[in-house]
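Heads up, the chain below is alone and in the form predicted on its own; it's given as structure tokens.
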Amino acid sequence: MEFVIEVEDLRVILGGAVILNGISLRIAKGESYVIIGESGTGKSVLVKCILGLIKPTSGTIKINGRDLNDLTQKEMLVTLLRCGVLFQGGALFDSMNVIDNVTFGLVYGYGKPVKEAYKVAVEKLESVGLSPKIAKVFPAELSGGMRKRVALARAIATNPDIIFFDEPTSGLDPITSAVISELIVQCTKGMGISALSITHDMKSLRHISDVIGLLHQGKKIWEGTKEEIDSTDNPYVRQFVAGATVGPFTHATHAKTR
């Protein structure tokens, strides 16, 4: 089996606290795996070492093969250029219109022409449901759904080889959720890519993955499909899923992680 991304013993120790305690994780080409947990207890460092924004104290993180410790400057870039990330909240940028946000990664990280980048940005918001009427668009003047759609469109805009959804569907209403949840599986199974997501939506984990890690204190404490999740006799599993506020997450173990 051909792995895009492998995490082996990764340790992250900050300000003296540790924040990931051995993680390790294997996502094969073209599959979905969503890492689940309560809020700080490490999703996101994780993800932002894999993109190389946190050095890890210890362990290897290799993408497509390449062992991030082992590259350059450049060939980290050119690395890092195969990547998609959907940003919680969509993070465009204020100050740019719809079709600039979309193509800011063909025009500036691969140099495209506008005028080329321009019709591949076309192509990607009409396949994530938007017209190209709204290309002079400002982030400021779409809904929340619509700004996710734009975000979408702009991480796929690259033909990347895997994507990173932070909370794609955070701060939106159910139908929208949905919609996006679709939309993410359409652009990842359509065109083969990739995807590590982190969610705290239980309707949007069983739509969008394939394989689901549940991180506990910096610890990866479960694996398994979606199917699984609701036959596990794990009890970190089974209180997370539920939603319960009885079980072995307590607010003593939750306040000791970040």
The other form holds:
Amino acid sequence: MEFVIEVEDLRVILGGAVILNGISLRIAKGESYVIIGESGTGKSVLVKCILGLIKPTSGTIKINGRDLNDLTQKEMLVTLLRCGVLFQGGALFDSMNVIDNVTFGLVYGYGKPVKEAYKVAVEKLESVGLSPKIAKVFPAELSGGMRKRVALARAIATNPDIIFFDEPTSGLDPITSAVISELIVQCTKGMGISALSITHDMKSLRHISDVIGLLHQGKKIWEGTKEEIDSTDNPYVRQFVAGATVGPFTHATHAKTR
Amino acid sequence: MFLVKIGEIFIAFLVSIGNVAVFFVKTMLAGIIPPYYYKQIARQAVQIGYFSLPIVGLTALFTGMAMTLQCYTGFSEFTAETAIPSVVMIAITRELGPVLTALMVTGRLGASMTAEIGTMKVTEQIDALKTLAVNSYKYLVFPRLLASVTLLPLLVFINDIVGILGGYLVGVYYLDFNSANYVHNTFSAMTSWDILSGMLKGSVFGFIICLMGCYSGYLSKEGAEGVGRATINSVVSSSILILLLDCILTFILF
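Please give the other form, namely the form predicted in complex with the partner chain, since only the form predicted on its own has been shown so far.
Below: every chain and molecule of the assembly, starting with the one above.
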């Protein structure tokens, strides 16, 4: 099986606190892997490590078979061009309008001519259900759901091999959440892109995931398919999925994670 | 215990200097390698050069006018009024022009650079830049640094012209100096070094304003409050460094 992301025994210590402690995971080509876990357990740090935004203390990360430690800065930039990211808050550039946000990676990362990039951007905006009429609108004038769609259009504009979704449905109403989840499935399954997502939304989890990993106190304590998540005896998974207050996850263990 | 505390503060100070130096080296390394973001450089040039003109001009005009009046109060006691134009000119070109321009630009642009970059940092926009394969130092810092270092001297030069003009207006139309004599006394005392040294100071101050503004923005954390704190740090540290360097440069240049 061909793996696009391979993480082996990853450890991250920030400010003296152990954030990730021996995480290993593999994501196959075309697979959608979803990470779940309490807030503050290191999910976003894991994604940022894979994207090279945080340097891990130890362990290896391979993207498309290449160890990030062996890459030069230029090679790292080329690798990043093969990745798309949908940040939690969208992370759209406030000073640019919608079309400039979507074309940004194409123009500045790929060096595509602006006209050509605009054509691609309009296509991508339409593919996430947005009218090109909003091209000149600034992010501050958009609703949360529209901002997420624009951010998704920006993430897929470069036709990436892998997409990272950091809580794609957070702060959205149930209908918009369902729409965003459906768009994610369309992007990943429709375009054959591998995905690594973080979510707390159980409905979205069941919709977008192939494989699920549960993190707790910086360790991966369970991994399985979306079918297995409802049948497992693992008490952590059962409590997390049910959202129960009683179980192995307590406020005390949560507090200890940081 | 007291000595330990002093030692800790000193080490923290050295670490900060080291971090600023690393930040500068990263910016220069990223900036000199193609591709160049000309649009960003032009945008920053307009922000820093063009939009600072009104505030710099007004500051210069009022300072030149006030300076002439103050000089007249003192000099008239010794019947040394003829020295006023040259004193005003030297004070403005060598000292007040670069320092006041730099302090006004710090308030206007240093704060705005920190707030903009700080907000981008806390809302993950800088991370987004990196994931789109764009070096944030090259895109955000280098254009600002280039524009600041090259345009601050021009702003200082404009400040010199307007400041001297302010002095002329008060001298001729309020204190009844002879117009031709005032102009003659101003320019006969002027050397090209007066102007150039002020512009050189302006370039150094532009470097400080931009470096501290962008560096503080990159250090921002913990949301809006963190951005606010970073902005205060940026303006305070830039202002102190400008005054300190002005003193050092004055010793070196004159």
